[in-house]
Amino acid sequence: MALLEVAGLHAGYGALQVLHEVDLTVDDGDITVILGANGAGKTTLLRALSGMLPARGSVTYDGTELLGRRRNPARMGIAHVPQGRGTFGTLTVEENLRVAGYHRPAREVESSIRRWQEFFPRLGERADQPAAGLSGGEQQMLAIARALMSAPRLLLLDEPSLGLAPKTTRGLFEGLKRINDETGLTMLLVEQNARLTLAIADHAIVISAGRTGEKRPAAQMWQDETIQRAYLGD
């Protein structure tokens, strides 16, 4: 069953049109990856879905049309981890988490802070340290944990491996897969590291010049020679 359905989506920046008739679905509980070259429209797509950009077309989330109405993504169950991570550098790790749960009851916030500090032990160890002093990998953990503090049903992730060392990236992707396995959280993931992403994904979609192709099982996409040459370095 589709949790997110996108049809005929157009979006861009002023006169610059980036997305053209984008169609896609994301099934409830799945990890779906968007593959594409730089400038293909991946980041623009996530920004349009989370309401950061005006868009035309149809975006249906859990049966509700999102375009053309005022919305608070966090309250609706959509969380977005953007490029650049977006943490508050002057706040401590724990303060970052607490702020992200602003719309939830205090008891749930405290429980979620404990949960994600245990899941990402480095965040628990550095709970009282300013976010600006964290390593790149730790900041990405914090950005993901912050998004999870809103108890979303759909997590949008934009290039989570950007700027991270290979070992850190592998650990991060293993963590995302574990979260999906344990909670059933649906994820829509934009990522340049196709090899690691396809290894954890259920489905994959290629976007090129602002247009999406057919959604296919990730294992099938992995075996496609065109995909191998374009994204897997084979």
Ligand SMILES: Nc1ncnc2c1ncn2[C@@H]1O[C@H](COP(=O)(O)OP(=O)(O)OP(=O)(O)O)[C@@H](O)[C@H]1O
The other form holds:
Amino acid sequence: MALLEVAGLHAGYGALQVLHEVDLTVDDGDITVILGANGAGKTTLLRALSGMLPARGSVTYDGTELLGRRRNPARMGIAHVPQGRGTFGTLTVEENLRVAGYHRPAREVESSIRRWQEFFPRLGERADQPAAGLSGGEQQMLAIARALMSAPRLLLLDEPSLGLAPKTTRGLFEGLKRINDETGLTMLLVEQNARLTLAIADHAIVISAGRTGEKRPAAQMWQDETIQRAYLGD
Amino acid sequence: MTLFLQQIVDGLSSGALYAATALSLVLVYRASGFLNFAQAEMATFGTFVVWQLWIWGVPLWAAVSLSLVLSFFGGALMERTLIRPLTRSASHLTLIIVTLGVMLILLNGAGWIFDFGVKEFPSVLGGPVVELGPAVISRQSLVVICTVFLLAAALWVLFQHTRIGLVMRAAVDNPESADLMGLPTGTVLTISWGLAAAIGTLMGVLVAPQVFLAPGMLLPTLIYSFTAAILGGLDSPQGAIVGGFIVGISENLAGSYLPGIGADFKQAVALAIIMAVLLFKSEGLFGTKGVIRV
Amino acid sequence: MSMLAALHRHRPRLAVSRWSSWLLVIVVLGYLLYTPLVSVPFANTQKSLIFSYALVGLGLNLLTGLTGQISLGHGAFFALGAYLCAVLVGNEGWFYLSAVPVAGVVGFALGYLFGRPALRLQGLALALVTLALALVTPSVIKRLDGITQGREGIILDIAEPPSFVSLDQDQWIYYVNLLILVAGFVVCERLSRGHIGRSMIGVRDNENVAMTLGIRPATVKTRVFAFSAAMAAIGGVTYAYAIQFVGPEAFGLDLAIAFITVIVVGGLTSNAGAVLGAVFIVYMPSWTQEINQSAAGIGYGVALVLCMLVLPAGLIGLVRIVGHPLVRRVPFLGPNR
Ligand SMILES: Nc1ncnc2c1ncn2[C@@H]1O[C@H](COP(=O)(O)OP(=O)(O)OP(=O)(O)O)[C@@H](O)[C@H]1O
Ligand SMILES: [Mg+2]
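Requested next: the structure of the form predicted together with the named molecule (the form predicted on its own having been shown above).
Then the entire complex follows, led off by the chain already shown.
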């Protein structure tokens, strides 16, 4: 069953139209990846989904239409890890997590904090340090853990591999996969790094110049020659 | 020596007075990243409301409570109607001008309603002066000093140890992320403005017996309050207090010991402090680095 | 909301045909030259005062409107000019017009000295420093009582009309101030167009881009600040002519806010707006004083808030809203084809 269904989505910045007729579905419990080059409109797509950009078309989430509603998608269980992470540098690591649980009961928040600190041990070790002092990889973990603190049903991730060493990225992606296996959390991931993402994804969609292609099983995408040439560098 | 001690004690009294407005300035700065130039006049207006109720025979504590509530809503209303529509799009220039406009409206509004004459205002704690060794201090001043400390402590707890404070800090740190996470940034902003207004009124009530209630009663101290807030670091309640006391004490000492400074020239010292802090150490004594763009 | 958006829309200055702009200049100047002959002294003094505020407004318009740097402290330079005039002309007996170049030079120099460090600050920090300057001005004047006569102030009787004209003093001073304003206006018009104007706007809109174009923002900002300080000082001289008295309390926070009101209500970025703003702040109190003595202050405050919320282009914006359709429709009014 589709948790998220996007049909005929148009969005952009003022007069600049970036997304043209984007269609895609994300199935409940899946990791879906959207592959696209720089400037393809990946970030724009995620921003439109979480209501940060005005958009036309239709975005159905769990059976309700999101576009044209005033309600913040974050309050409906959609968590967004923005490109560049957007952590609160002046807050401590633990405060970053705590503030993300704002809408949940206090008891759940405390146990959630402990849970994600165990999952990402580095965040536990650095709990009382200001987030600005974390390394790039740690920042990304924090951004993801922070998104998870709101107990979302759908996690949007914008290029989590950006600026990370391949090894760090691999660890991070394994972590995402593990979360998906353990909790069944649905994820929509946009990436340029096809090799690593296709390894953990269930489905993949290509976006180029603001238009989406067909959704295909990740394993099948892996075989595709054009994809190999464009994203795997062979 | 006695004179010297007395100067220090007087410095503490006036320092508390400066810190009072500085605390409200800091609270608004914390929440919205700019200074409300109308803050002092809002406090004066709130104090006038207390005075009017008291004249009408309402007991002082009830009058103060009522005015605190009204001030809270006044501050919140100002944020919602005048500040909010501008914060996203506008520059500092616009916001400074709007708060200056509000200052003029309140100053002259108070003059219109209550006239510009000086009003007698009841002390919360009357009675003879308290002797501190050879120096003396009025009971009311002691109350002011204690209240300022309590308020600073309360604000510190608010910022560091409450959910609202956490959201406030997050919203200032990265407004876009805070919105993206669905944090109630707007509500928190409104609450901050309301609280700042209420704190202003409370302090206005406490200092009114000393400075004499009149429209613009806090204007002569405004420059010292700004100096205190900047010296302390603009986003730090402790800083506002320490800044207030430093300014109060040094202003008193300079006024009587440095030849050529005199009562009138003291304000120029404040200007020099503001300029020096902003140019060379813009985070002040206790502020966060980069707290103000210079 | 769409109404609001319409008010907020940026409108360029009116493009009118050459002869109609000359006609406008002739009509306005004709009115200005004629009217003191048939007005009571009070009305003339009021207009002389408008001219002095307009001079300050012109300088501030370059600084704030075009270069984007706020100053709440120009009351200090205005006071400087007024006191220079009072001391040199009133007490030392210099020729009264000599105060104009002296104030210009001293104002420029002190503006430069203050602006050099101050303009390393921006936005709120700059506003605070200049606000502090405005707040300390009265006490500095009182402190320097050996020169300024402190609280008492200095009563003047200067700028006598020369014997060969048969004008009263208020009329003569009106013409002197008008002449200085016209000269200042022409200078500011020239400065705000062409190369210098573009570099100011460049600094305002994006300092980094300006730098790549070979503009040095720090230099531009400091010079414009010094120039606007000189304009304010000259405005102060004309103020002393008009009022014939200087005293410390006239130069405090109220004046600082009045100056901001001049450029905001008139319309930032427009020289003509600065003059309209000066008209506003001088006449506003006389329109409202029958209601209450506080009404003028409230009027200023409401005007500031309203301008920021609904009419960022100020009075000149209103003129343009009405003017643009007019220029387009009425034949001969529009630019020659
Ligand atoms: N804030 C903005 N204002 C105007 N145009 C923008 C803005 N952000 C992005 N764009 C434009 O929209 C297009 C798509 O940008 P987008 O950020 O969605 O790309 P992306 O696929 O996320 O690229 P990358 O992999 O580099 O992050 C680009 O042409 C970009 O120039
Ligand atoms: Mg992107």
